[in-house]
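What follows is one chain in C-alpha cells, specifically the form predicted on its own.
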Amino acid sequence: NKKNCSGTSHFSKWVTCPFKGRHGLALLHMSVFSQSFSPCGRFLAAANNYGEIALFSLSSALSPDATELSQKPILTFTAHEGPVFCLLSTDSQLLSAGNGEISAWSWAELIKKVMGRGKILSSCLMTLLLVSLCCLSQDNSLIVGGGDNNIHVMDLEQGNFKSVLHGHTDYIHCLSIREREGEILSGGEDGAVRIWDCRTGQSVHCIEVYKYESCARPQYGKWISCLTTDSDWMLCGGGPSLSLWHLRSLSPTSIFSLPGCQRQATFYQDMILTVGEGPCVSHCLLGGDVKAQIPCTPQSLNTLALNTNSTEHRVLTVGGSSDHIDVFTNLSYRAFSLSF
C-alpha cells in the first residue's frame, strides 16, 4: 500500500539549509553513503561524504520527458557538518546519522521546501559517532549502533533512551531486525554477529564469522560491514566472505567467492543482491553461485536501495564513489544516472 509523504515532527527546532553547489574537485572526490526512499516512493534522499542531503524526484527522472535537469536534485541541504552514513526513512520523518549526531527531517515538511513553502523542520536526537540506524516497526523504536560499541535503543515517539545492549568489543557497522522473533542483529569491527533479544536487551547468539574457515579471509580482516535478514536467514560479510547462515542452526550453508570486501546486500526474490569494493552489482544465487555482475558508474560500490513504496517507480538505486547514482529499472542493466 502507498503511504503519503505528509505528517510532521515531534521536534520543534526549525533550520534553514541553503543550497551549496558542488564543482571540479569537489565532484571528483564526492561519495555517495546512503540513500533512502520516501514513505510515498516517489522521492530518493541520498548523503554524501560532504554533509550534504539530496533529493530526487523519481517521478520526474522516470517520466517519458525527462531530460538532463530530470536527473538532478530538486532540493539539497547541508545535514552535518561531516560525512552522512546513514539514511533511513520512517511514516513521516528522514532520519540522517552523522558524525556525532542523529537528525530528523519531517517528510511533509522537505516535500513543501521543493514546493517554495515554509523551511526545513530537524531536530538532533543525541551526539554519538554513529555508523548504522534501523527501525523496530512494532514499538517504535529506533535501534542506533557506533563508535562506542554499543547498542542505543530509542524511543521516537519520547525522544528518550529505553536502554542500551552491551556485548560488541568494537565499533557496529551494520545492524538489522527480525520483528516476527523479537531479535536485533548486530555486525561490528570485533568481526562478531550478535543476535539480541529485543524484551530483554541480553545477547541470545555471538557468531564470529571469522573462525569458520570457509568464510575467513585474514588478509582482509574480521570486520562484519553488511549484514541482513529474511526469514530464518542471514548474510554478511566484510573481511570474512559474503555468506549465508540458516539462524536456526547458526550455520553457514552458501559461501560466495567475490572480491573485496561487501558492504550492502539483500534479498530479492530468489535472488541475492550485493555491493562492495569494484563497479559491479553482483546477482548471486542462494546455492552460492553469482550469476552475473552489472557494470556500474562508480568504481567502488557503499550503497544499494530497492524502492518497495511504490510499484509505480520500483527502481534499485546504486551509490558509492562518484557523485552519480545509478538507476536499474530492469536489474540487467543501468538504465541513466541520477547526479548531486
Given for the second form:
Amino acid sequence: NKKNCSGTSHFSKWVTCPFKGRHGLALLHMSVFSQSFSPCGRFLAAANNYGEIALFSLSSALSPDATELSQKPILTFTAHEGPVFCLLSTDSQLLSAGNGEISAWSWAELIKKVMGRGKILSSCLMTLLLVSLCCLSQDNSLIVGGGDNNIHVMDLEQGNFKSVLHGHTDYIHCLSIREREGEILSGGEDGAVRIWDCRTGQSVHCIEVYKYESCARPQYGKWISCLTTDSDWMLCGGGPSLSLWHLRSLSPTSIFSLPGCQRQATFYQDMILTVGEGPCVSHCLLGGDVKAQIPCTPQSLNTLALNTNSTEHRVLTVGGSSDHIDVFTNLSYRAFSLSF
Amino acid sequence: MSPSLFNFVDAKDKFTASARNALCGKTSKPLINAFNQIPGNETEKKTTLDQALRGVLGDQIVEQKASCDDYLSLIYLSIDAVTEGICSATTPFLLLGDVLDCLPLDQCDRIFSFVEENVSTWKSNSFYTAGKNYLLRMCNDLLRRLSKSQNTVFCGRIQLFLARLFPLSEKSGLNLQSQFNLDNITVFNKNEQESTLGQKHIEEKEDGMEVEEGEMGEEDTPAPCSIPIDYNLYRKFWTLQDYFRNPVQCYDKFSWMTFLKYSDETLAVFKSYKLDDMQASKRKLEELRTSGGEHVYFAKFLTSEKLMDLQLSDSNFRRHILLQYLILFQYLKGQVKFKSSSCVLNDDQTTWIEETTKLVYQLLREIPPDGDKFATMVEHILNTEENWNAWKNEGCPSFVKERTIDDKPKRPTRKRQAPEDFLGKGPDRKIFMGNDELTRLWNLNQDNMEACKSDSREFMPSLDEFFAEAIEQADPANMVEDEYKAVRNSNYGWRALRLLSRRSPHFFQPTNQKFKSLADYLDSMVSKLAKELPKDIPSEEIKTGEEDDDDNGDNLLKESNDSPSMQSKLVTNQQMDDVAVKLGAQWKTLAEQLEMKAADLREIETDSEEVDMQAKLLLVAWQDREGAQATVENLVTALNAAGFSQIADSLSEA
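Mind sharing the form predicted together with its partner chain? What's above is the form predicted on its own.
Below, the chain from earlier opens the complete complex, with every other chain and molecule after it.
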C-alpha cells in the first residue's frame, strides 16, 4: 500500500544535498512512484519517494552510441517535500502532486535542463490531506482525487476548483476518464468503483467490486488501487483480483489470477499489461489467461508507462521499489535500466 | 610390304567426319568402322580420336547452333567409344568439362542432370579411376560459379552427386584437420557512425547479405527508424557469432569472459521472452517472404538491427542460435585429434558449460511447435556425432570390411570345469588316469622326459658287452669257422654298426681300406676293439652267450646265406616240366606224398585230360601251396618216398 511509504519531513535534510545524485542507503530505499513522458515523447520524468523528479533523455538512452551516462537523468530536482505520488503531462506542462500540493512545471524549460519556477497550482485547500492522483480531461480541467474522500475538479486556465464530487467513504486511490461519454471513474479505499457524470457531478453507478465472489480476495482487502478504461471496458484491481469489466452490463467478464495486488494496468493492442506486487510485468490476454511474466529489476512495481507520444521511442517503462527504472524496447524482455 | 605410316592429320579428319556421321545416325558404328580401318597402333589411334571428339565439341560450341541435347549425344557417343575400347576413358570427362565451362548456368543445369543420372556409369570400373579427379574438379568449378543463396538447389545437387560418387572415406571430401571456416564472418553494425538508420540505399548494394525484407514497398527516401532498437542486445548478440565461427577463441581467458557475459545476457533474454504464440511467429515469417511468394534461403544471418525483434520472436531463428551453442559446447568438451594441447577447459569453464547446456535444452523444449521432440532429436544427433568424431580421430578408416579367410562359423565349445583333483591339481598332486593300474603306472614318474632319462631305460649295451663274443671268435686260438662267426650275421652286423657309431671313435676315422663286405669291415673293427678293451672278461660267460648267439645266428642266417646248397633252391618251371613228363599217369601217387587234398586232385583231373598236363598241374598246385618251401630238396624227398627215386636223382643232379 502506497500510503505506508509516505515521506516525512525529516528526509528534507537530503533535499538540499549538493551532490547531484543520491548515494548508498538513500538509493536502496528509493521507490519510484510515478512516471510521465514528455509531449514530444523524447523525455521521461520520474518521481520518487524523496520528492524528487528526474528527467531522462530517451533519445540518448536509445541511441546506438548510448553509454552508461545516457541512462542517468539529465536533470534532477526536488519538487515537493514529500513523495510525489502522481505525475501528469499536458501539452506543455508537467504536473506533479505530492504532500498536499499540485505543481506545474514547464516542459520547455525542463528540457533545457532548467528547473524553472514551478507554479504551485493549489495550496491551502489540501495542505493537510494526501493528494493521491490526478487525471486530465479534454476541456482543460484537472480531476484530483483527494485524501478527503472527494473528487475535485479544477480548471487549469483559471486555476480554481470548479466542483467537488462526493460519494466515496474513504480516500481515493485511482482515477480514470471516459472521454466520449464524459464520465469519470474513481476507485478508492472503500472498495467501490464509482462512475460519475462530468456535467451533473452525480455518481451514476457504484460497483462494489469486493462483493463479487469471482473477484473478491478478502485476504488482501477490498481497496481498489488500479483502474483503467478503454471505451466499453474497464480494468480494476487491488485487493480483489484484477478483473475486466464490461461497462454496459457492469459485470466482470474476465478475472486474472495474478498473485499479489496490481497497482497499475493498461490496455495494449490485444493484451493487458499490469504491474503490482512481484518483480515482473504480466502480460494477460483479454480472455483471462496470463500469457507471460517478464522479470524486472525492482522487487515490486508501482508504475507502468507506455510512451505513445513517439513511435521511435515507443518503450514501456516500469518503476517500483528500486532506484532503477526498467525500459523495454521489446515488451518481452528488459532491454536496459535508467537509474536515479 | 611395310605397314603404312600413321598420318595424324588424316586420321583426325577421318575421325571427325565419322563422328559427325555417328551423331547424325545416332549410332557409334561409323566411328568404330573408321577406327578399325585406319592403320596405326592402338594408342595413336585412341589419342587421335580423343582429339577429334574434342574438336567436334569445340566446333559445336563455337557454332552456337547446337543445343544441350547435341552436346549430350556427343558425350554419349564418347561413352560408347570407351566401352568399345576405341577411345581413352578420360575423354567423356574432358568433354563434360569443356561443355560446362562454355555454357551459361541454366544450360549447365541440364548437362548436370545428365551427369547425375549416369552416376552408375561413372562408378563402374572402367570409368571410375580415370574420371574421378576430373569429375571432382568439374564440380568444384561449378560450385565456385554458383551462389549459395541464389542457386541453393543446384549447389545441393552437386554436393549430393559428389557424395554418391565417392566412398565415405574419400579423403578429398573430408575435413581431416578439423578446420573451421574462418571466413564465415557475420557482419553487423559495430560502429555507431555507420548505423544503417536511414541508409537503405547502401544496404541494397551489398551482396544480398542484408536484404531488407521488412521494408518492402518503401520509397527511395530513407525513412527514419520507426521502432526503438535495443543496441546493447543487438551488438552482444551478433558478437557471439564470432565465437561460433572460431571456437578456439574460447580457450583464451579474456575472450572467454566476454563470451560468458554476452551468452548469459542473450540466454536471459531468451528465457524471459517466451515464445508461446505459434500464430504470431507464422505471421512474422510470412512478412519475411518475398513478394514473389517463394521462400528465399539465406546462407548467412540477416543482421539488420531492425530485424532483431522479429528474429527474437521467430522459433526457427532461436533454434538456430541454441543449436549453435550446443555444437560449440560439444567441440569445446570433445577430444579432437587436431586440437592443440593448450586447448583445455578448466573446471569453472566446464561447470558453466554444463549448466548452460541444461538451460539451452530447456529453452529448446519450450520453443513451439514440438519443442520436446526437437530437443530429443538434437540430443540424439549430437550423440551420433561422437561416433563420427571418433572415426575422424582414427584417421577416417574405410568402412569396407575385408573378407576374412576363415568363413566357417565356429561352433562355440563349452568348456566344462575339470574336477579339482584332476590332472595333478589336487592336494597330493596325483594324476588319476581313470583306472587304478593306469594310475599306478602313470604316477611312477609323471614327467615323461625325466622317466625316459632314467638309467633303467638305458638299453644300449657297452662295447665290451656286445663285441665280447665277436672278439672271442676273432681269436684264432678258438678256431671258430668263418661261417659261424657272429659278424656274418647281418642282423648282428647292423646292430654292431649302430653301436659303433654311438660309442666308438674308430667308426669316424677315415680309412683307405676297402671292405668287400660288412663282415670284413666288422672283423677289422673287432680286432681294433680287442686291442683296446680290457682282457679280463671271463670266457665262460662269453661262451654261453656265444652258443646262444650262434643258434640264433644260424636261424637267421638261413635265408640270407651266401652259398646256399642246391637242395634249398626253389623248383623251377623247367624242372617241374621234366618231372611231370617223367611222372606221367603216376602223378597221383606223388600227390599222396605231397599231401594234396582230394578236392585239389579232382580239380586237376577236370582241368586237363592229358596226364602230362595233370602231373604238371599237380606240381604247380604243390608249389603254390608250399610257396617258399617248394624247394628241390622237398620235392626230391617226396619223390623218393613215392618210389620215384630215379626221377628224384635226375632232379637233384640237374
